[in-house]
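Next comes just one chain, in structure tokens: the form predicted alone.
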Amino acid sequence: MHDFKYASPESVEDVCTLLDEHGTDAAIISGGQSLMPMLRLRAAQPECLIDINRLPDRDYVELTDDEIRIGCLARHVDVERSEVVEEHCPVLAEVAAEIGDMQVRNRGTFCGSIAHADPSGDPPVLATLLDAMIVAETVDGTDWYSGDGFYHGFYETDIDKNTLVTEVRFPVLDDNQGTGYEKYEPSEGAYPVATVGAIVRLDDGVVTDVGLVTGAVEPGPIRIPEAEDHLEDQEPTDDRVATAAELAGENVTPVGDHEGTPEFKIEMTKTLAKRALDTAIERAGENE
């Protein structure tokens, strides 16, 4: 590990002052779950890092103006244990109970996971898939961003490097709203291998609004239209959704690697997205 600047500032305003001095050369560490290894691989080398820990009120998971609101220190422990994600938007909680091992759950924050941009990552599916509003500061102020296009590629979102995000705000689901989230993870704790994240609206038994989103195979979330295009305003059967399911797989151009070929990748998709839309569409019925 090089050596570099440290510092631990007490308020938003010193960050950023800092992200503006030091740019691309700065690194921000909150949970550190995935920085830290990347400073051991030399993978990041920055000349200043920023611990934001000493912020004041910033590990808030609270219900606000029918949003979701979870702050830039909320662990991924707090979001899976908070009473407010079980009642309003349980999905946050089913995935965030699931990430890697107990160690990243308690020490690394949701919106650390959704601005690190780790193409396997669970909560920038989530982020994608509900089109959560990101909220973001700099020295010039306030910036608010669209989950759904946040993302571009390896590492790459709407943001820049002289950027902090204070704030991810999720939307309360509706009653007849379901969720469905599903992942293959070749060991408990490994990082997946392939994610599919599904969000379906039911009115008197067609769906009206449907959304599905892949994981991990390729270099960030991928929304995939053509198979939301297959259900939108169709009853969906068991034939219709396993179609899409289909078309999930097909709509994906996965990266081959240690630990699995393309083809293995798209057929695991199809799996997962069978498995993610038949609950959304269970659960969305359930108190349509």
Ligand SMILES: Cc1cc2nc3c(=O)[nH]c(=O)nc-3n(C[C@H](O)[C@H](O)[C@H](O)COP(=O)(O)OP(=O)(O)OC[C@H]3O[C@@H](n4cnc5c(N)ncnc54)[C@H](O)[C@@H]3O)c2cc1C
Second form
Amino acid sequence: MHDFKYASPESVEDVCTLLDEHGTDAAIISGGQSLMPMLRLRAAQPECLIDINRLPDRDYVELTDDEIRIGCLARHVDVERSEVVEEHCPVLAEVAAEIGDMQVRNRGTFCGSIAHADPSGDPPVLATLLDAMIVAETVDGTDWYSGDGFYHGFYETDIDKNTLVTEVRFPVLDDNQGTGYEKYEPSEGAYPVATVGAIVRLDDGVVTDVGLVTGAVEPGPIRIPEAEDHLEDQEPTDDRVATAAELAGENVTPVGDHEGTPEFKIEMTKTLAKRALDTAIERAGENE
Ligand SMILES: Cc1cc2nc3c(=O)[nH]c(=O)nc-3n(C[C@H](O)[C@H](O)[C@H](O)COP(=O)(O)OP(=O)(O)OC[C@H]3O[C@@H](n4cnc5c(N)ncnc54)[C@H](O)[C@@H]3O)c2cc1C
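Previous: the form predicted alone; requested now: the form predicted together with the ligand:
Up next: the whole complex, starting with the chain shown before.
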């Protein structure tokens, strides 16, 4: 590891001042589950490491104004075990429970994952699918970003590196909305190779709103409008859902790597999309 300055400020203002002073030579560390390996491998060599773990009262997962608000020090495990999440947006807990292994979930933060924008990350898929609101601070004040459209490829987002994500807000789901989330991991605790998240609203047995987002197969979460359009305003028969899932696979452009060829990832996307949509439709139907 190379030498760097270490700071552990106790206020958001001090974090922002340090980020402003050091610009792209600074790095925030929250859970350290992605950054620590990068530091050890010298893939990241910040001049100043800004540890945000001493910020007070930032580990909340709470319900406010019909939104689930997740503070920047809430760990994946806090999301997994939150009663508020379980009641109002259970897909967040389902996904958090399957991130990495127990150490990763105990230390890694949900907001850190949103900010880090790892192409294989699960929270960015949810932020896109559910159009979360991302709250960010700089020395110039607070900014709010829409989760749908926040990601722009390999580790690229709407925010600069000198920005602190303080909170992410997810909408509370209505009774007639259901979600499904599926991923393929080559081994237990590994990063996913392909993921699909789906959300469906049913009114009188007809799909009146649908979202389908893939992750890991391209350098960021991708919404698949071709699959969504095929289901919108339609009865979700098995054939129609199967065709929408096919469309999901046909509209991703995966990069082949040691985990699989592009063809494999396309087929995997189709399979996961079918399962995610089936689950979302079933759940939406249960409470319609
Ligand atoms: C073995 C292993 C398996 C994993 N498997 C999965 C998986 O299946 N799914 C998945 O989604 N993730 C997985 N992860 C990643 C894990 O979810 C991390 O917790 C997450 O990517 C980053 O969160 P962190 O709090 O640890 O961030 P850190 O490692 O502390 O930081 C990561 C990056 O984000 C920036 N950052 C952190 N917090 C903020 C903030 N509040 N505002 C602005 N920038 C910030 C940092 O500057 C840094 O560049 C895995 C990690 C490991 C080690």
